[in-house]
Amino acid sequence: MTMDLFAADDASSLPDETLAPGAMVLRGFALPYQDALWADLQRVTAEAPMRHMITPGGFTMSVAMTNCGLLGWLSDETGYRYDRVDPDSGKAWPAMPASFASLATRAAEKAGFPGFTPDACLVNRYTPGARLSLHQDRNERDKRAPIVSVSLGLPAVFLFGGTKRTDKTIRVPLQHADVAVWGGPSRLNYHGVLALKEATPHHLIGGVRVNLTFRKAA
């Protein structure tokens, strides 16, 4: 795969990508829910604002992060986990949007994974040089249902690797409304984000990428 893939305007007009069994993105599957995802997203960030949450090793985190739904993932001193609070509110996460749920259900069902209701969206906002490094998502109780990961902004390179952190990675350039869906053999697979580059700001979105990540947590 070469960065020549960011040359296309319009995400839809490429083909969907297998990445590995249980894992594929589908191209350009966000592109009739962008305006609702980004207004929707609006109300989620002014109830529970983005913040940049500390890792258990007492490092900051250069993603700004929120939530929404029944759970919300927490990062800081004392481990990762999901909870219904909103630390910094002492109030439950807001609710997950009805636009976010019906894409969520509906991309993971093109992906071979039908029935998915997600309780949790991990909302990520990269901003240039920002990253995420390679890990797993094993705080979901519910290992059974996939991850969804929703691509909204500039450009940037996912990595998607094995079951072991040592094993080979590749690299899948994602553009505005690609969605990415990972579960069965590949539910535990290692992922993560390159360091964003700087590009021209998204006419919708800005000069930041922001990802939505639903899972099964409960």
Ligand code: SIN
The other form holds:
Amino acid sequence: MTMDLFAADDASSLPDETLAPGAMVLRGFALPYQDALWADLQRVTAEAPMRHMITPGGFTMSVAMTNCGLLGWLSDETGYRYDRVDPDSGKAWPAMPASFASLATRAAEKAGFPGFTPDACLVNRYTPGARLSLHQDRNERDKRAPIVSVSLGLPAVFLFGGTKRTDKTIRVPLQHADVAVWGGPSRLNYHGVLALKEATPHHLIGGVRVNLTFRKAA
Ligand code: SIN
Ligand code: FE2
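Mind giving me the form predicted in complex with the named molecule, seeing as the form predicted alone was just shown?
Now the complete complex, all chains and molecules, led by this one.
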């Protein structure tokens, strides 16, 4: 597939990049999927609307979230966990759309992790000013599976560090359709997202950044 099939402003200007052993950014990898992802996401959020969760410290998160797949990531005053049930509806999370799962499996494979079958997809929506502080993804039982993280819409700066909170972090610009994958020796690396900057709305996604994070949580 060649890039000229896509709008010029969608073609990532940056090369694929290795961030650390087991961690890489696949530039524009989600472009062939963007229309299917966006349509399927509307079905997910109709069933399980975006909401601002509360941190264990009692703060409201600036990033709005929802989930699809067997397990959904949750935060509240009692801590972080995965649950099969959306506490807002009392029902199971929406099924993971096939477009989501196949993109995640193919991105993981390209990054060196064949056979990735995610059972959880966390959807994050950043409006300008929203940020995600440095953290590890460590509520998943199976740490052999990588994390696959798909960026849609406005550009953001991703922070990627080491296995200790105090390790030096690098700043990685992520654009629409870029996919970051980290696993193996990088699986527990700290990461976060700087406050989103105001920018011209994306023609498909609008004036926000949406991130899909795929995990094998069970
Ligand atoms: C996350 O760490 O859950 C999301 C990272 C991102 O939005 O790029
Ligand atoms: Fe994370």
